[in-house]
Amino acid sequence: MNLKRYRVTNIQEALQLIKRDLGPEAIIVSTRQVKEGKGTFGLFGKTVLEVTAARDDKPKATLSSALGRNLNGQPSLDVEEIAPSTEVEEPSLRSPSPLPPSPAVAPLPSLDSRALQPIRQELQGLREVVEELSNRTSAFEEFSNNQLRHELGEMRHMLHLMASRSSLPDDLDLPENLMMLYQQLKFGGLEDKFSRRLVLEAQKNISDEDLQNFSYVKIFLARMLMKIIRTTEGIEYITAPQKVVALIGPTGVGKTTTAAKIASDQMLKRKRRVGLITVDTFRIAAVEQLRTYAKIINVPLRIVSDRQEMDKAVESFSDCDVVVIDTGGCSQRDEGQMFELREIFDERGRIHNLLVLSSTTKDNDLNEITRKFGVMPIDGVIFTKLDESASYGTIFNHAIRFKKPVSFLSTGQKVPEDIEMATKERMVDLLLNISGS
C-alpha cells in the first residue's frame, strides 16, 4: 500500500498530483482542511486542503485471468468455442457425457492488515475532526442565535423611538429635556393628559438655563409626581389596638398569595401575632390555598360565609396583633357576589379594606373594576404582578383619578419575600427610572 499526503488548494488540483504521482488507480482516502504557517497552534496560518490518497502496489487477479485458466494451470476454452451453435442437431438417444466439473475461481488476495493500518488511523483522525467540527457549529450557533436576539432586541428599541418621534404633537413646543421626558412619561403609560400637565407644569417653573441640565429636570417632575400621590407605608397608618384589613378585588390578581405575604411579613418582621380569616363564598380552591399557607407559616385560620360569622372570627383573634382577611375573586360585573360582598364589608371603621389590582390590567378594565368595589369603603389598594409589567404608568393613572393611596406593591409570587411597602419614592422610580439613571 502506497499512501501520500498533499496540501493543495482545492481538490481539483489534488487529483491532478495524485494521477501524475500515483496513476489512476489511486483512491482518495481522506480530506481536511488544516492551517499552516506560524502562531499559537497554527491558528494565524493559511487554510489548505489536506488530501490523502493510496494505491496497491500487489498484483490482484482479475476475474478474467481466473476464469482464463483451469485447475492444472491450462488455457481454458475459448469463449467461442464454448458458445452455443446456432444449428439445430437432432436429439441424440444416447445419454448424454456427464459434464466435467466446473474449475474453482480462485478467491482475491486479501490486503495486509499493516498496510490497513495507516487507514484506520486516517479514518479515525477524520472522525475526531468532525466531532471537533461539530462541536464548534453548535457552539457558533448558539453565540449566533444570542447576538440575534440582542440585535432585534436594539430593532425593536429604535422602532419605539422612531414612532414616538413621529407621534409628537405638534401643537408642544417644549425645550429637548422636556420632550425626551414627557416621551419617557408617555412610554411609561401615564395617560397623555396627565403627562403633558406635568411637563407644562415644569416648563413654567424651571429657568432656561436649568431646563439645559437634564438630570434637575428629571428630579424636578419626580418631586411633581411625588406631591400628586398618596401612599400608606403598608398597614401601619391604622392606628387601632389591633389591625384588621381585608383584602378586596376580581379574580386572578393574587389576593390569597398577597394575604399570606402580609401575614408573614407581620410575624416573622415584626414579630406580630396574626390571624388569618377567609370568605369561602365564592371559590373553595382559595381556602385550601390559604389553608396551606397558614399551615406553612403556623397562624391560626378561619373559614366564614356571612357577616355574623365574620363578626365572630374578628372576635376569637382578639389576642392577636394583626387579622388579615381573604376573599374569593369577585367579577364586578356580578351583581349577585357583588352584592353578598358588600353585605360583609361594607362597614366603615372597624375592618380597612385594601382594593387589590394588576399593574398588567388595562387602565379601562381598572377604571371599571375600582367604581364597581367602589361601593364598599377602600382604604388603600394593592398593586400585583409587577413583575409581569413593563410599563408602571397605569399606577399612577388610577392613583390621579381615584386618589385612592397606594399600601403595597407585590413584584412576584415568593412568600413572604416579593411585597413591599409602596412609598413615593419607590412608585416614581419605577416611572421615571431614577436609580438607574
Ligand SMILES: Nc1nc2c(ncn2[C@@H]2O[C@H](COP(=O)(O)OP(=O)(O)OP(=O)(O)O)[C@@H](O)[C@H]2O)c(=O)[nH]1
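By rigid core we mean the largest C-alpha set that fits within 1.5 Å across both forms. All of these numbers come straight from a predicted model, not from anything done at the bench. Residue numbers count along the first chain shown, from 1. Compared with the form predicted in complex with the named molecule:
- With the core held fixed, the Cα of Gln413 is displaced between the two forms by less than 2 Å.
- When two forms of a protein are overlaid on their rigid core, residues whose CA moves 2 Å or more are considered shifted, and Ala422 is not one of them between the two forms.
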Contents of the next structure:
Amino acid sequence: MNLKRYRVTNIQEALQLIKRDLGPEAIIVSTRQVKEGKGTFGLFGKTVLEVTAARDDKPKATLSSALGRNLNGQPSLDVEEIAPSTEVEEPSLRSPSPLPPSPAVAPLPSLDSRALQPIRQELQGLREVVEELSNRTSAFEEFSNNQLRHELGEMRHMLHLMASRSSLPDDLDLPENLMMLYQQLKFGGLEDKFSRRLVLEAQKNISDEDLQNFSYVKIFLARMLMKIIRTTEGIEYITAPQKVVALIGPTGVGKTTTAAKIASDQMLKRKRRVGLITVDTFRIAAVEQLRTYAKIINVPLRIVSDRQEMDKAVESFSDCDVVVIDTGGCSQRDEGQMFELREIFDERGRIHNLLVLSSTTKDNDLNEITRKFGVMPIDGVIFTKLDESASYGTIFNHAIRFKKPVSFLSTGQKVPEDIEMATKERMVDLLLNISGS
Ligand SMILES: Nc1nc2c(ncn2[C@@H]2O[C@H](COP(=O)(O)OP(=O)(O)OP(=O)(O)O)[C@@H](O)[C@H]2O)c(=O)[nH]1
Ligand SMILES: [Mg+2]
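Moving on from the form predicted on its own, please list the structure of the form predicted in complex with the named molecule.
Time for the whole complex; same chain goes first.
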C-alpha cells in the first residue's frame, strides 16, 4: 500500500497531485481541514485541506487465480477460458457477477483426509477472494463516501452562492467570499449596519489573494468580532475578597435557575463558600424555588425585602467567598417595580449587577429592557436559553450597541451543568460556526 498525504488549498489541487504521484487508480482515504500554525481556532494560522491518498501496490487477486484449481487440486482449468468475465473488476456498486458454472464434479470417493484436501484448498481460495472483495468494497465505500462528502460540500457552496446572489444588496460590491460571509452574518441575526461595517473593513484590509480563501476571510472576520466584544470571565473579574453578585432582569428569563447554577459552580468546582440571598419576597413559589436549590446545593439562604435587610444579609455572609443574590422578575415597563429594584441596586460598589437576558428575546425588546435596567449600574450580561435560539446575532447586536461585557451563557434548564463562562471564542463560534467548518 502506497500512502501519501497532501496539504492543499482545494480538492482539485489534491486530485492533480494524487494523479501525478500515485496514478489514476489511487483512492482518497481521508480529507480533513487542518490549521497550519497555532492559536485559538488557529486564528493566527491558515486553514488548509489535508488529503490522504493511497494506491494498492499488491497484484490484483482475481477469481481466476483463486479458482484456478480443480477439485482434485490440479491447477488445470483456466477459468478465463470458461468465463472471462469472472475476473475481479474494479469494484462497483453493481452486485458481483455470478460465479461461473462449476466444472463437472465426480462424486467424492470417500471422506478420507486425502479426499478432503482439495476441498480445503478450494475453501481457502474462496476465503481469500471474499476477503479481497470485502477489502476492496470497504475501500471503495470509503472512497465513495469521501467523494460524496466532497460533492455535498461543493453543492452547499453553490447553494450558498446562489442564495447570496439572489438577494445581493445592490449597493454592496464585494468579492464572492466576503459576500457569502456578509449573508451568513445577516442570516445569523447580526444587524445589517454592523454586518456591512465588518465586511467593508475586512475588504480594505485583506489582500486580493487572501480574499480568495474562504476560511481565511472567515477567520479574519472572527478576529475583528473578537476585538469588538468584551467578556468578564464569569465572576472571576471581581477582585474583592468577597464576590457579591445580583442577578436582575425581566420576568422568566432564568435568573433563579442561573443563580443556582453559579452558586453550585462556585461551591463544587471552585471550592468556595457560598451564600444565597433572594429579594423576591412577593411570590411564595419563587422563594420556594430558590430554597429547593439551596437545599440541594447545601448553601445557606436569606430572604430579604429591602435594602437594609439585604445589607444585613450580606454582612451575615462575611465568611462566604461568594454571595449570589436572586431578584424577582421585573417588567421594564412597570415603573413601581423598577423603582423598588433601583432602591436596592443603584449603587456601584460592593454588589455587582448582572443583567440576565434571554437570547430568544427580539432585538428591539432587548434594547428597551437594557435601557430601562440601565438606570442601575450593569457590570455584566448573562444570556440564557441559547439552546432555544436559532440565531445568535442578537447577542452581538447587544454587545456592540451597549458595550456591556458578557459574563455567562446559559444553555439549558439543567442545574448546575447548563452554564458556561462566556468567552469571545465561543461567542464568535456561535455566529460564524468556525468549529464546524
Ligand atoms: N431552555 C432553557 N430554559 C431555561 C434556561 N434557563 C432557565 N430556563 C427555564 O426558564 C424558566 C424560568 O426560569 P427561572 O429561573 O424561574 O426564571 P426567572 O427569571 O427567575 O423567573 P422570574 O423569577 O419569574 O422572573 C424555567 O422553566 C427554567 O428551567 C436556559 O438556559 N435554557
Ligand atoms: Mg426567579
